[in-house]
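Listed next as structure tokens is one chain, alone, in the form predicted alone.
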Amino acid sequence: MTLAAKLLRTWVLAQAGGEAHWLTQSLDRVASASQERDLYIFMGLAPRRLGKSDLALGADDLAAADAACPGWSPKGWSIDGAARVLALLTAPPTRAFADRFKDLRRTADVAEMIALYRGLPLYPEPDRLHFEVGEGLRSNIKAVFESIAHHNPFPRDHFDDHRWNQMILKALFVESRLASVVGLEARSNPDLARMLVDYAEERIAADRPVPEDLWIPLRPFHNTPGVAAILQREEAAP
């Protein structure tokens, strides 16, 4: 078992109540079972047997967290995807792994689907997954798409250049926050500091309000002619 599934076991169970044995008993069904049969019985009992409420986690627990996989960060998850995400990962490999992630997403509801794409940065096989992620990615429900963009480093680690820009002009236009992408800033690349210049100039000309996290993946760039006279621009408004 990884250090982050350790966490989360930990995590889950401190947080159980009288479900506690239950979810022992079924993570263990899980983890010796020779079908998938358990997996998808436990995913779907999850939240009614352990409820939607947030997990209870201090600075000490988002501490470990970024210590087992830096730029992972579970505050916000609730105690059934948590549950879930650890189910997924304790379940033994008898096929590859990104082919049952594939099946579970599509037959997943939202709720479960957001818990599978916050699991991204713990997961195996983190190349094969890149198509289920673009799948999220075009989401029109706007928290699955956050359940990748936002505290989430699997996009910083695993994305291309021409991916990563693409999710951050869609988290503009849905009015996601940027700031909550890790590795804003240290992503940034001269192809999307362009982007961001035109879609500010847009904005700008529109009389309209620009984003204040947009200028953060501009900082690398602050002295190149467009950025520049942007950054002076917005400076100097009143």
Second form
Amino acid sequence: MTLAAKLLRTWVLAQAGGEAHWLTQSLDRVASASQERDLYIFMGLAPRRLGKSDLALGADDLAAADAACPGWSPKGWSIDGAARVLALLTAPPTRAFADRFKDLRRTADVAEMIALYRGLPLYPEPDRLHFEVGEGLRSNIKAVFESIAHHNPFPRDHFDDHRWNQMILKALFVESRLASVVGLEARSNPDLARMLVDYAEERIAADRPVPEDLWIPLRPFHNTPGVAAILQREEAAP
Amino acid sequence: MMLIDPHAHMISRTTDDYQAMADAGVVALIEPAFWVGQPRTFVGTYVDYLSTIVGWERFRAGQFGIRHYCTVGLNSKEANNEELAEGVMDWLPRFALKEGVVAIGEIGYDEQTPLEDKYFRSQLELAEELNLPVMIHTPHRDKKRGTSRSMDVCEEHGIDPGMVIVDHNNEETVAETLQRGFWAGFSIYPSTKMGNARMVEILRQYGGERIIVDSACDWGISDCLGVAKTAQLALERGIPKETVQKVCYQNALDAYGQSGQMKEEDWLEPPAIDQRTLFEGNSILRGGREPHIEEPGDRRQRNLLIE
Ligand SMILES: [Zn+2]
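Same protein, different form: I have the form predicted alone, so give me the form predicted in complex with the partner chain.
What follows is the entire complex, opening with the chain shown before.
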């Protein structure tokens, strides 16, 4: 069991109350099952048995999470979501992880899909998950998009520039905060800077506000001509 | 008055309809899995449809402050495509426990063929295994016999009638449905099913016990305000408020609430996590405005500016 999985198990168990016994029994069954039916049933029952409240985590828990997986922050995770990711990490590798993930994602309800994507930094074979991640980024459900884009180090660690840039632009279009993207400044690049300048100019021309956090990924490029020009104009604006 | 529309195929409806329903006081609705008009010929299409009603449609409704629930099942028409039906039956157990799934349905008979009978029965068994209510679609043709037969089969399988909603009742079927202890659904659907003036007379005669009003609105000529307009007409024609409240709200909640997936708190005090992800909250209720019904034409023409 990975360190991250151990943490999840500790947190979920601590909050499971009267369902702790059900939880350990079900996870044992998932771990030893030769067929996936037990995993599917667990995914369905998790919120029914455990509820949907937030995980109660202290500063030391968050530090432990970051130590186990750099950049991972389970802040804002729900108990059922954490249990679902834990079950997925517990199931035996009877087939490729990416195939199993795909199967679960295809039939997921909204809360389940959010949980599956929040777990991205904890999964094996991350580079086989790109198609599935793309599907999540294309979702029109903002919370699903944000389960990848926000508080999740997976994009920073595994996206190429093209996908990264598209994610940032989509965040702007769906009015999602940029400041919550892990690696926002570090992963910025000249192409993105150009697109952000274009976007900001379009907003200004249409008399629409430019989101404050758009300037964060532009910081590293404040000396390039296009960026410098728009920054100057913005500063001069009333 | 808060309203529930426990049978509405929102996948076939527009955002305008969601807005109108919310304005008229609908706080929650149930979207039964059904025949979308065009037969599905691949299992995968059906799987994606079920994913849509447990996922996207739920989210879409939430943006209008309406709580969305659904039922999953293989409808009677498509039960006649055996290859498809077998495939769907393999997938159903995985959908039946999704969030907001309040019943297995709508299932039952269309042409009353042997294949329809086979899959109706196997789905009743699934409902029983997972302890879920059942929503029954009764046939348009040979209705009276088809309705009796649906109830016979439920009894044969030892299903508690209190867990079964028999939908699309009319004057001819209601007495038997109620007398046998099932919930009696009525779809206020122009031309083919029930009109709301007829519905009011049924309420006058039978009262409100175990009767449920829905719109069954779908891709056909139907009215997403079926429940709201019936409630209003019933009140105007002297049906007691308590009866109207039962048939347009409480009974649906009691019947489908047996799934454990539908609670009044869902729309009155939605949990924080849902408010962040799924449900924007009902501005009508929060603002304390009186629900009102307006014609679609009014809504479409009201705003000239498109921003
Ligand atoms: Zn229907």
